[in-house]
Every structure is written in C-alpha cells, then in structure tokens.
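One chain is shown next in structure tokens, namely the form predicted alone.
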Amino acid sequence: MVRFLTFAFLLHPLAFSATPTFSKDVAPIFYKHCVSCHRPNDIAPMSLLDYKAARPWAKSIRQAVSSRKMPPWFADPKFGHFSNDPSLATTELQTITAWVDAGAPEGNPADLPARPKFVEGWQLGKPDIIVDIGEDHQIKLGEDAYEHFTVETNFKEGKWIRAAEIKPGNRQVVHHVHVLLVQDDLKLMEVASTTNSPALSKFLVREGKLTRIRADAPVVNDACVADVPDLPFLTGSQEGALASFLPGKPPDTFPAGTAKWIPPGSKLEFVVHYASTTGKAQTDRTSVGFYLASGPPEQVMRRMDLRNFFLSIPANDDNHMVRRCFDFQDDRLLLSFTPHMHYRAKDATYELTRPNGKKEILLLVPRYDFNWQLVYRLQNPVLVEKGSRLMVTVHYDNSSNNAANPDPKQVVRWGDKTEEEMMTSWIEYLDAPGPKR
C-alpha cells in the first residue's frame, strides 16, 4: 500500500495536497499568463480577474490549457528558446487542472494576490508620447480597405524609444496597422507603404483601397535558388517598421540596452488595414505610443522585412511550398522572428547556413494560425556571421482539409485580402559589433 500511494502522487504531484482554490492558487496563475488579454473591454472573450467572471468558463479553460491551446504559443520546443514564451509550466497546469476537477473552489478572497495594474487600452501603461491618425475616420461598411495616414510628430528633438504600442481606436474593425517612420528615401517605405511602389507597380492591380499581384505576373515559388530571377524584393531585404499591431501580437517592446529613433521633425504613417464589416456605420482614430528611453542606448533596435511577391499556390495543393532567403554582408545579432501570412499558411521554418556549411533551425512554427500571429523573442540573441544565409520555408494548405480556407478550387497570389496570401517575416536585430546611427 505504502509503495502504491507512493507512485500515485508521483504521477500527480497535487494528488494529496491541498485542494487548489482560485484565490490561493489559480489567479496567481491567471494574472502571470492570461489577463493581459483576458481582462474587460480587451481582445479575448472573458475576463480572468476576479472569480465571479472566471468561474462560469472553467471547463472550458480546463480544456484550453490542458490542450495547450493558451495561452497561445506555437514555436517547436526543439528549436531554440524564447523569453517571452507563456506557455504555462507543468506544475501551473496541474494546479488549474486540480482546481476545476474539485468543483473550481474560490477559496477565501483574503488570499488573492493584488490585481495587475492597467491602464484602459494600453497594455504597456500610460505612454510618454501618444500620436494618433489626425482624424476619426469613416470607414466604409462591406469592404477592406488599407488606408494610410500621414501625420506630423511635432517633434523639436529626436527621441530614442525602448518601446511602443499601437492602440487601434475601433477594434471591431482594425485588423492590422504598421506605423512607418517617413523616408527622405522613399525606396527605403515602397514595400511597406504600398501608396510609393515603382519597382512593384507593373506587376501590381490596385482596388480600391487594396493591391495585389497580377494573375499573370512572373511566379517564383523558390526565391533560394541560386539563379532566381531579377524581381522586386526576392532579395536583400527592406526596411522595417517602427512598430506593428496584428491579431495575437504583443507590443514592441525591445531589449534592454536597446532602443529606436525617431529624428526631430518626423513624419509618420500610418498603414491601417479595415476588415470588412457590416451593419451600423463605424468610425476609428488609432493611435500609437512612445515609450521614451532614458537615453542614447549601447545598441541601435533595427528590424528588416523578407517578402515573397511572387508566390502562386495552385488550387486544391495541401502542401505548397513557397521560400525566401537572404544573405548577410555583415555580421548580426539576430532577437527576433514575426512571420506573417494568411488563412491557408500551415507552418514555417527558419534556417541559417553558416560560411561553414553548418545548418541550424532557428524557429519552428509547426502549426501557423492566422489568428494569433505572434512574435519570437529569442533568449539568447544569435550572432551570424557575414556570409551566413537564412532560408525561410512556408507551406500552404490550399485544400479542402483546411477548414480555414476560403475557396480551395482557386490559384492564389500575393494580395492585401486576408481571402488572399501573403509570405512575409519581420526580423529584428542590432548591427554586430556596436552601434550604428
């Protein structure tokens, strides 16, 4: 009998302890993995912070984390490891799995750990500086449209930025935004900002607010071949973005020691895609805010963009593959990876080559959700070297075993519809050695 109760609590190390209660046990849980989002007048569906809202969904969450559905975290942890990853540790699973299975007790309110502070619409706190659209836009009902705003900074000094955090002003329409520094170069926003585009625009259909890729321009599937054709964007890489908000994505928040700047006088904008809605007319005035750093940082935040234009996935193919490398000429710090597609992209793999010949995976995504289009912070930032290459894979499932897809029987481009595709990753990094103005 000793040895049998002995196993048993080994296989189910809160087999004999205390009942967990929400109070005791479980917010504290809550509070460290969920309520970011899980909190009233914020993206998820329920709140998580006090018990009368959390009680009615407990099987429910049972079921959610026990699948390791949330938190949201799709990296394969085979391949590298990553500081902001949430998921929840085995002994926190255990304890909101125990919780439920006893009836999801509440326990006595007195043990409640004091709730995260926030402030309403800004999960990073009150910013230093808030710059929004410049006007409350009317957006059209039963169409997307991608509209840019330009809007001044006022800025009379430059200011270096640890941080910074879109707030769309209309969540029931904003999908996506990009907040662009404006270019004295404007070659250096014609990816981004598809309203200046003159290498793309032969091959590109604009309607509307929208633009897309020609039925009948060029496809190149495999930008990593080694005579791959001289294209708009199937090489080097394009400048990034001051900052992104995407369904599922946190704030750009960058390292310690890091930061971003914004020249005096700036102007920025504001790429803001509206997802098809209906019913009553709606209105949006998203904003964007600073975090100031305490000054001049050790390392200069940078963050280059990889597109494939190109790509064509035929109709009823469940494994389309589609690449894009680049080669580096210098050496990086490499911090983070953002892939970015639409409903039929299945998973996603970064390789490096090293000069050496020695492969590595950096990141893999195993299963891509449109839904939650996350960044991967690396722990540990990976120095590569000049004349190291990094190959990004894409599959797409254009079947219908996808129950995501909108219409299998269709060839689908590159287009800004998410009914379309896209295949881009947002890659942040600092120059290696030192700082670069």
The other form holds:
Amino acid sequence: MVRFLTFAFLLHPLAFSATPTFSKDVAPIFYKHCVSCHRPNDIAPMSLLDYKAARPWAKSIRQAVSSRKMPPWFADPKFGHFSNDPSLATTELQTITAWVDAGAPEGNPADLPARPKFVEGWQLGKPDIIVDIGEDHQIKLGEDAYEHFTVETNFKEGKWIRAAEIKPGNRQVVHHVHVLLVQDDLKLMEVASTTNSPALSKFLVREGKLTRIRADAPVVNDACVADVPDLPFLTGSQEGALASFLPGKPPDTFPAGTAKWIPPGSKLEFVVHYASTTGKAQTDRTSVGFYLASGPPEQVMRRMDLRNFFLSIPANDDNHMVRRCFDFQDDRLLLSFTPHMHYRAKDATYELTRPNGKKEILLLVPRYDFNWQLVYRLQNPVLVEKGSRLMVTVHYDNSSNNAANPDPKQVVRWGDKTEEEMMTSWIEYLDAPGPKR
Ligand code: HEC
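Can I have the other form now, the form predicted together with heme C, not the form predicted alone?
And the full complex, kicking off with our chain again.
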C-alpha cells in the first residue's frame, strides 16, 4: 500500500519537477491564458510574456488566479457550459501557486515554449470591405462621450457576411463600439437603431449626441408582469447590432454555415464610446471590416436585443431588481448571451421556462463588472421551443457599498452615459430547425 502511494505521488505532474519554473511550467500557462491581454500595448497593465516583466508581479498573480479574478470570467460554473470560458484548470492553478510559493524561479530559459505570435491590425486578416466613421474625430480632453456616426455603405447589391471586425482607430480612447444597420425604411429603423426610434423618442432627452430617458417617463422595473404597460420595447425584441467591439472580446465570426445579411443601400451607424482622455487631445477613425460569405448561408445568423428602458433605481437602494422577459413565437437555437449594464449592476440571471413549465438557468453572472463586457457562448446551442419564456433578472446596487457607484444620492434611469444605467441583453440565435430562406 505504501509502495502504491509513493508511485501515485510520483505520477503527479508536479512531483517530477518539485519546483515549477517560469520557463518550463508557468510560461506555457501564461501564453495560453494571459498574454492575449498581458503583452505590451494591450489592455492589461503589465506584460506576462517574459520572466523579467512577470517576476515582480508574482504575489499579485498568485492572488489574482487563486481568487479567480484572472483570467476574467463571471459565469457561475454551476449553470451552463461556455465554449469561450478561459478559466484555468485546477492543475494549472496549482502550478502557478506552487511556483510563487517556491520564490518564483526562472529555471532554464532553454525550456521556454515558442513565443506566441500576435497579429497586428486586422485580427481576421484583410477584410473584403472596409467602412470607417468618415472623419478623423477629435476627442476633447476629460470627456466621456458616446458618439454616433452614420455613414453610407454604397452597396448596390446586398451582401452576406461571414464575419465582421471592428478596428478601433485609437485604442487609447475607444472603450467600446457597436455597428448597427440603418435603413431609411422606418420599420427597420424602429427595430435597429434605438436612438432613431420614433416610438421611443418622445420619452428621450438628447444632450448633444448623448441620449437619456426623461426623468418623468413612466417607470416599469418589472417588465415580466402579466399587465405590462404598452411602452416601446418592453416586450418583443429589437434587432441587434451587426458587430460589436468590447474590451477582451474577439471579432464577430459567425458559425460555419451561417451568415448575416446587409441589404443594398444600407447605412451603418457607428456608436462609439470614448473613455475620457487625460494628457493630450486624441483623434480617432474607427472602422469596420466585412468578410464576405461565399453565398447564401444555410442559416441566417441573428441577434436580438432585449432592453428595459423604463427602469428607475431609487437612491441608496442596495438591491434593486429590474426584469425583462421574452416570449418565443418560434423555435430558436440560442448561441450566446451578452449582458450589458453600467457601474451599478450587481448580477444577471437568464432563466428559461419551457412550455411544460420546466425551468432552467442558462446563465448566472453573480458578480457583474462593467469593466468586462463578456460574451458567454454556449458550448451546445440551446434549442428553445415556441411558447417558452426567457426571463432576465438584474440587480443594481445604488448604495455607497458599491465602490464603483458614481453617486448613491441619484435616482438612476436609462442613459448612454456610464453614470446612468442600462439593462440590455444581446442574444445570438438561429431559427430552428433550419429551413433555407
Ligand atoms: C481578457 C484580458 C485579460 C486576460 C486574458 C488576463 N488578464 Fe490579467 N488583467 C487584465 C486587465 C485589463 C487588468 C487590469 C484591470 C483589472 O485589474 O481588472 C488585469 C490585471 C491583472 C493583475 C493585477 C491584479 C490587481 O489586483 O492589480 C494580475 C496579477 C493579472 N491580471 C494576472 C493575470 C493572469 C495570471 C492571467 C492569466 C492566467 C490574466 N491576468 C489574464 C486583463 C486580462
């Protein structure tokens, strides 16, 4: 028995090199899970590519991985499996902590794996078509701004696209970007571009290019009640953006056999959030690249957006609930969820009720963090039957306990500014089962 235990111990990967080293054991983990952000000129504060750069951070790395703060991922592992879950395996976590506990030795540099290669510029390669915002936009110092740019595609024929990549013109100031399809056809505008929506506009206040809901607009925090008022976008869904750029999010590549349609004569609306700049004034010229599909797809890739514009969060409330439901009129295959709120959001739950009454949680984000606008891609698409109901429940902390809260004394309503709030979910889906259309 003793013999057997010794043998089993020797089989454990850490047992062979009792002390893990950076070169042999840790670098492969960093290359796989960390350096997409932790490299020079990307979003993370320090590079983890080299021993020299990583070594001073050893203690902080131990803390960040043990607490699962890094790599950033917020889905509760009890619900759903996601294909883009970057979390460390337990053995990888143990290797890192053992390395730090042993004094974070370098080991033999000859053991280093090949350095990962990074693509500069377009991540998906040269696009077939590039459309930009049409100007070198000046960003004023100290300004946190949402800008809308509407530009012509000049497409004489419609295009099927298999991918779309947004390239920020200036990574220092561009926080996130959405590209929406706008058509002069009112019906499409109504669904696609919220800020151009005639139905919503009487409830909106515009300040320059920023929009918010009027302080005296009706209040509906729970849009899942049976007698939900007839207000814009509290039921049904809105057509989602063509593409989005968010911190840490890869470009929008649609699954094999699917594509999105851009009708002829479409305009594109770029919605760009510029994070406040300090230091010197900056300019930006953000663009979107389209990658054409070889022909009509088997399935049209779709995205619906669910919003509750009529939320109202009381001052100092540390657990305010806002809800939005969607009743499925057709069978659909759900592919991904992206919750989007601002500084005061705490959590988000996506719960499906099947026509037979069976409930299941598709995604639970127990600790929402505005800095990370993550997409949760379902490992296996979820088939949802007609007659099912999806309920999205979000809680906000508008108290002083929330360190990110800009002002607990404010009653908070919907607005573009990060200091105001949103309640949005983007859901990618396919029609199911798939007749050609
Ligand atoms: C998607 C991008 C991304 C990935 C992947 C990522 N990080 Fe980070 N990391 C960041 C950013 C941005 C920050 C600074 C903001 C913050 O702390 O949230 C950060 C901060 C840190 C910090 C400082 C934390 C603190 O408390 O100050 C450590 C340590 C760290 N990361 C380690 C890692 C390690 C180790 C990995 C891989 C196992 C990793 N990160 C993966 C983006 C990333």
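The structure displayed is predicted, hence computed values, not measured ones. Between two forms, the rigid core is the largest collection of C-alphas that superpose within 1.5 Å. Residue numbers count along the first chain shown, from 1.
Comparing the forms between the two forms, the C-alpha position of residue 262 differs by 2 angstroms or more, with the core used for superposition. Shown in the overlay between the two forms, fitted on the rigid core, is a CA shift at residue 357 smaller than 2 Å.
In the core-superposed comparison between the two forms, the C-alpha atom of residue 347 has shifted by less than 2 angstroms.
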